[in-house]
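Listed next as structure tokens is one chain, alone, in the form predicted on its own.
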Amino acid sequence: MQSYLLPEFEVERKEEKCIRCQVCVRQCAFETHRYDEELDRMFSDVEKCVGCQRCVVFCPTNALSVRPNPSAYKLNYSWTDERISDLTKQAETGGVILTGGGNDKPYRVYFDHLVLNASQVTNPSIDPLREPMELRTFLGCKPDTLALESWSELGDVEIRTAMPPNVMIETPILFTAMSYGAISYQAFKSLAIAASEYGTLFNTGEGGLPKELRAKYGRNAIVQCASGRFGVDAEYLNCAAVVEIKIGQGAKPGIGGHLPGEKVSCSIAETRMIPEGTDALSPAPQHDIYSIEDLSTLIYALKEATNYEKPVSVKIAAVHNSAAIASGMVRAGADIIALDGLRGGTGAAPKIIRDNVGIPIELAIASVDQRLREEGIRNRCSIIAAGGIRCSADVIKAIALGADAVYIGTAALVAMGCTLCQKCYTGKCNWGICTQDPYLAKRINPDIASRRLVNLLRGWSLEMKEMLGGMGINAIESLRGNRDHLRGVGLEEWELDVLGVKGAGE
């Protein structure tokens, strides 16, 4: 059957640069290239162009450009080109559109609404290199009072308060659950290399963690518990800092996951516990949990696997009744809180979902930071947001509106070399991260991409310093819910309401 969509890109070649090599046709997973012997020539179908940019990177000539397809339907605000194409793309093939990557659609990204204060003459600003500044933060249930008792003539201190377990990070950002199996291991393994080595955490998903894994990084991973309950044993749970639950995600709040047979692969299989080649379903429920009740629960089962020595988390969506949902798991027993934003990432969705379910992160955190707040139990959990966090001004303006850190992944994936071409689902990866072709996930190297991993954290820090110092702050703690620090700058009344901010000039 004649297909009538339109290639989304365009494939420039410039035949005098070109020396055919074929590195390109080496590079296209999706067989975008292709070489004539018989013409001694270079051909691409346009069709089968995902935009990834990889054979562009990699051509030793530069021989290669690749572009949006400059051809358009009729201008039609109701009926817009990527309208048009869903629909076609639905009457050709009858089924469910996927996508990957995180919401691209046009919503107000409130973070760029937002302005930070900076000291002038009366509360002077922080030079970081010159005076400590301190990014080291701890999660988990605070305890309402401490009982101190003097022990030396130094002013030493003694608390004699039972603190409940905490887990120290180096930075306020942490690596967001993506799973063995729905990105490389190649991929998977610089995630646990780079939290090692800076001193933060990165969160196994829904997949299980490697058993060669566990000694070296179990100390930094977050391990999660999900409906699928794949790779969850005693040694799963206990080799890990925290032990998180997982309701639901910000690309698809209520919806399940599926990672297809094909992917399943003898590794997966042994870390997932469940047969090679069969697809892992993971329920959009969890049919153990349908109450506060039920949840707190399964939370203490956790503490109890683990001994009551690791914080336990519950990660949900970010939805409406956020807060309300917060409050709950706090009084269910959960010693953090992970809300998942509308931009959230992720390897597959429906698009239809991906892009109209669930609310931006920057009203979750705001509207859950207050209720807590008001209810006087924000001590007994720590918040994370993730969700859209682009930059280390990001990071900054979520600690003031609430949150205690945050998750980063696609943040995190472009660093290793992801371009965002959304075709996560396809397992085709070019860049081998989400795919589980041994061809193409040998492309990671995770002692290179660790690095990379690395610098960003280093360099992201760095500029967080620099803010804090700026407006007078010489602790990332003395920011969290600090939102006088914060105004909006064209923003609605009602927007400013809910994210507890002023307007600039205020």
Second form
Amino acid sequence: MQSYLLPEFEVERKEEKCIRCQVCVRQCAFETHRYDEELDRMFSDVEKCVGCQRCVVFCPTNALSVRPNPSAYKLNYSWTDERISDLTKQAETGGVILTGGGNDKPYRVYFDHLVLNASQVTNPSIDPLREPMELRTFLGCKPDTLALESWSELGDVEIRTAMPPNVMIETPILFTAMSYGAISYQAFKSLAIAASEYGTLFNTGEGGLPKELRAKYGRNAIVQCASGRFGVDAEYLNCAAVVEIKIGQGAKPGIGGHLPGEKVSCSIAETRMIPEGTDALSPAPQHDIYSIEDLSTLIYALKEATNYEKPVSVKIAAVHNSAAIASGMVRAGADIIALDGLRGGTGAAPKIIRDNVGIPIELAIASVDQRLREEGIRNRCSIIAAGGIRCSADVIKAIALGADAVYIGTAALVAMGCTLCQKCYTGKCNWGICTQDPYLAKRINPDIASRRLVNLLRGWSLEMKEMLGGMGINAIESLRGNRDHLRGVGLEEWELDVLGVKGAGE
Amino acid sequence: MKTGEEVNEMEIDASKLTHKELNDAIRNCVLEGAERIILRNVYGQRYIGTRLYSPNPDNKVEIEIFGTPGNDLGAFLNGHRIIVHGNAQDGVGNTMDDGEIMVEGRAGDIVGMSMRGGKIFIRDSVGYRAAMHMKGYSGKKPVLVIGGTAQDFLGEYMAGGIVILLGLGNVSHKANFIGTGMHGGVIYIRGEVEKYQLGKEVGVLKLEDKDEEILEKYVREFTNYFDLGISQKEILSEEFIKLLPVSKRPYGRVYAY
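Alternate state requested, the form predicted in complex with the partner chain (shown: the form predicted on its own):
Okay, now the whole complex, with that chain kicking things off.
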């Protein structure tokens, strides 16, 4: 069938600069570029280009540029180019349109409508370069009350209350769930190295944790137990810092996932504990969880399996009733609640789901935090917010709205080279991140990629200290749920209400 | 707690214990070197056997249960052996890795959910979604043998392993959606099943020699464990059908790339 699709990108090659070195040919797994020996000329099949910019960056003479195709349909705000090309694609295939990355639609980004406070005159700001500034965070359930016992005349006290298991992280930023399978082994290992170097956690996703990484990186791992139960065994659960039950994901709330059989290589099959070459199907629900009571059953099964030594996290997609669901989760025994918002990323999801289901993370954090406070159970869990955290200011704002820490996914991938071309589901990632092709995957060197990730964590942490210092706060704990430090700009009354913040100037 | 003579046997009265207290006590027995633990008056305590990962890695224990264990019996089980003199509830052998579970009675829903190793023998029937997403890989091949019948969605999403449904006691199989979404492993059923009862991802095949061997082996084990009043030979004399997935990739053609 003749395809009616317009190419998304245009490739321009400056002939006078091109030296026919064919770097572009080798860099593009989508086979956009080719060299014709007889004519001694380079050609580009623009319809194959995904706009990842790998060839542009690697062209030694800067001969290439890739930009959106200037050809366009007649301007139409309802029937946009994207709608028309999606329709065309479906007419040609009859399938569900897949995509990768996070929701790219122009929903309101509340972080961009919230501004932070700073100390002026009436209270001093703090200079974090010279004064202590605490970003250290403890994840897990905190007791309702503390029983203290004084045991010396000097006033030393001992805590009598049995403390539930907590995990200490050096900065309130964790790497979100990205499985080995969704991303390459090299990218997965880079996250593990960076987390252990910086003193934070990475999340295995539901693809298991390769055995050789358990001893060294287990203590920095959040291991997932999801609907497919891939790679879950007692050793996997016990080597980790935190066990997370994955109920949902911001990019695809309410649906399962399929890792296509061609990506299930020998090593992935071993790690996921499934036969090589079969689809790794994650059912939409966990079939042992149909209610809050069932969730509690699995939470305690995991606590039993880990001898009550590890916090158990439950991750849900932020949806309409998140606040009520979160209350149930805490009462079911969750020590950590992970909320993944509308803009959360994915390796593969139906586009129609990614772009239309769920609620923005800012509203979810605020409503969940508020609800748990009202019910007097906020101390019983930590909240990790995810889905569209792009910079350190987003982290600070998420924490001021009520989160304990944040998960970053897309930001970490960008640090490793990702340019958000959203073709993760094809398995042909030119940056070596979202692929199982050994030729592509070796483009990520875990020593270098982990350095880039550590740099990112360090840069954000320094910026966060600056912002905290400016507000006159010297510990991230004092900012948690401290919405007085936020003001809304350009928001409606109901939005300010849900966020629990005043308008700027109020 | 009492200690036996030949094997190091200990006994726990579960009648006044919560699930956590009972599992604490079982764990302590294993740490003290018990090889066999007898639990009396069990009345719905969950997760029996779950907390036995590596308190003593070489010591595989046998747990004998009198009464009715609660949900998630042997969840994440790591190579121990559990015998239930009575019925079991939901989630028997949930995500089990290795070991054996024998139930002298019936079991509830999701028996053997996501198990990837070990064996489960249920004397009577089971509830919904048994063998849900059971898997196998390299050397691991989980086995679930059910004496009676199963309810809907038996073997849903199954990715590996062996399920044998014996239909003893003249039960008729009423389950629908058998093997729906199945993409690995095999289900053997003794007795009649209509085409409409099967998921569209499975096909019905005749038994081959290697299937006969598998059935002979596990049905023998089954008849050895339980007092059934019917021999292995009698069971095997009736016809079995074999269900296999038609594709390793049942949903490969749903998407537009």
